Amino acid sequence: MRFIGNKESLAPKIYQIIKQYCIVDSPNIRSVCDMFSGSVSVGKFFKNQGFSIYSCDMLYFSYCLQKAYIENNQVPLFNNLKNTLGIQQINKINSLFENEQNPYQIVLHFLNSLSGIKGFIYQNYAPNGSKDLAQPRMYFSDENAQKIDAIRMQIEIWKEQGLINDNEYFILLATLIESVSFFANVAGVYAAFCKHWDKRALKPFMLKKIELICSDKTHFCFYGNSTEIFSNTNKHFDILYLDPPYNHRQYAPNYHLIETIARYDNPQIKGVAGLREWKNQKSAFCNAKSALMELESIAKYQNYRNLVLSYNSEGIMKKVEIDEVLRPLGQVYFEKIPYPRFKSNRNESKKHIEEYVWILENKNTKESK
């Protein structure tokens, strides 16, 4: 999905830097804690490298992605649902299933065949559903909003009826979350909608299958404030990876609509954009002063061997300030990764910016027994 600061393209380069300074092929370096998981791109990368992953985020939709991509290790079979669909529905849409053997794909075919429902998304984020507002919201076309409602409701019904297990539930939610970004009428984030229709927003909504990662390792995902969750854990991490927000833009309001689709909790919303309440999801890293305090607090943990901090060169924490926080705590290595500036960025004075990468060998590390 489109996500501020997504590290999908940078993760391999960051890994090469880590390999320069950490013996990552050692059997003793096998766990990575991704403290601010976001779109889960880094967690997925390290899972593919054979590491055991611990990940966390304070946004629920990120937790859904983590459960599907990180904690899950197998392709879903949908055994309980298969019987129900076979008896009640398959005859109606049999032509869609003729050449398809994958249970996951069959379930997606079924969900894509649902008729739309005028639910919460339609009523609040489509033009006809919100036509009584001074500015009707245009996040989704009327048809696509109804389709999203129908799919989201059906997933919840299956869960409540015990027809899908937790694993299958989060895989379907992750599929919906990932698919939404291909049809949303937004420029990038969801803090505002476009006043004219983007071509992709007018295409009929369809779930697109996600690529799941099989693994023989056990992985753990958490939802909530990462600093609180990991500050007192007795688990020791070989690599503690930090990719915090780097400017004043809070993630929660920028992805409020994805959060609402993930939760589907009919929240109280307000404003032109229809924002849900998000004050309890503020990140300390979106303020320069509190960001440095938060970084120092995390860096002083004793439950990791190597801390890896990835940060934008134009972030609100300055390099010299970060150096001052990290250097007293152990051996510090530093590298830069240049990459093209996003075209949408207003500052066109530079064509490239840099990703800063610090690696701290923790001198106060305390191995768990």
Ligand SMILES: C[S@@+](CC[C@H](N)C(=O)[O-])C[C@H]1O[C@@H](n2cnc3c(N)ncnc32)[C@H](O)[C@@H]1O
Contents of the next structure:
Amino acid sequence: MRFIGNKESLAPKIYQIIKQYCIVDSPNIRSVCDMFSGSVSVGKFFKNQGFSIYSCDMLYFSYCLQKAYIENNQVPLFNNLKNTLGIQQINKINSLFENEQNPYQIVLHFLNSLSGIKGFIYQNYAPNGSKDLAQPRMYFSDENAQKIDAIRMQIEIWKEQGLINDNEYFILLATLIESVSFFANVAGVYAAFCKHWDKRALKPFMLKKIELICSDKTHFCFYGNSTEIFSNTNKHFDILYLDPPYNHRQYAPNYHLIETIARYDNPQIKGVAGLREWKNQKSAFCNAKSALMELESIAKYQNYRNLVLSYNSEGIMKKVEIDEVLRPLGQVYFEKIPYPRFKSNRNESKKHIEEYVWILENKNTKESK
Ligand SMILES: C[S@@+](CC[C@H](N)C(=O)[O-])C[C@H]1O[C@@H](n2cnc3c(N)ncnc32)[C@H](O)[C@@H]1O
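The block above covers the form predicted alone; next, return the form predicted together with this ligand.
Starting with the chain above, the whole complex follows.
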């Protein structure tokens, strides 16, 4: 998904660096904790490499993605739903899509064929629904907002009626969350909507299936402040991967609308953008001073064999300051990965920036190279 700091393309390079300095082929080195999971690209990458994953984020929609991509290990069968929707209905939908055998795809066809409902998203984030505002909001077209409402309500009804299990619920939510970003009238983040319709936002909304990963390992996902959650566990990780925010921009207001679609909790909203309250989702990493203190307290847990920190070269914590925090705690390795700058409207002079990668080997551990 489009997400600031998404490491999908960097994850293989970060893994190369990890392999250069740490023994990761040993059968004993098999757990990765992705403490700032975001779009879950790093957790997905390591799950595909055969690791057992722990992951966490303070955004609820990230938790939904984690539950679907990381914790879930099965292709969903939707057995209860199949019986309830009735074989006739399934056959009708099936006949529209010849030879379609996959229950997940059938359920998506069913959801895609629902009539729109004028729910919370339509009333607050589509131009006609919010027409009484001084500036009606244009996050979604009227039709697409109603479709999103109808799908989101249906998923909740199925869950409340016990027709889908937890895995199926989160897979459907993750599918909706991923699909929404292909139809939102925004320039990357949700802090503002575009004042003209982007072509993308005018296409009729459709859920698109997500690629699930099945593995033979057990995985665990958490929602909340990672610093607190992982200070209270006895779990020891082979790789503790940190990818915290690197500038002052907080994630919660930038992704407020996806958060609301995921929670669907009719929040009080305010301002031109219709922001929900987010004071409980402020990250200490968005302030230079508290970021360093936070990093230090995580590094001092010593609940890892190797701590891996990836951080933008233009981040608010300076390289020398990070060195000062990590070096007293063990052997530190450092590498840089150059990559193209994320496209933005600002007129930036440099086309490339670097991702800095630190590996801190816990000095109580002897198994690294
Ligand atoms: C740079 S992004 C991570 C990007 C992620 N690696 C990816 O590939 O998409 C930082 C993430 O950290 C989360 N975050 C910030 N502070 C947090 C905290 N104290 N606990 C949990 N999550 C936090 C943000 O919500 C955001 O999703």
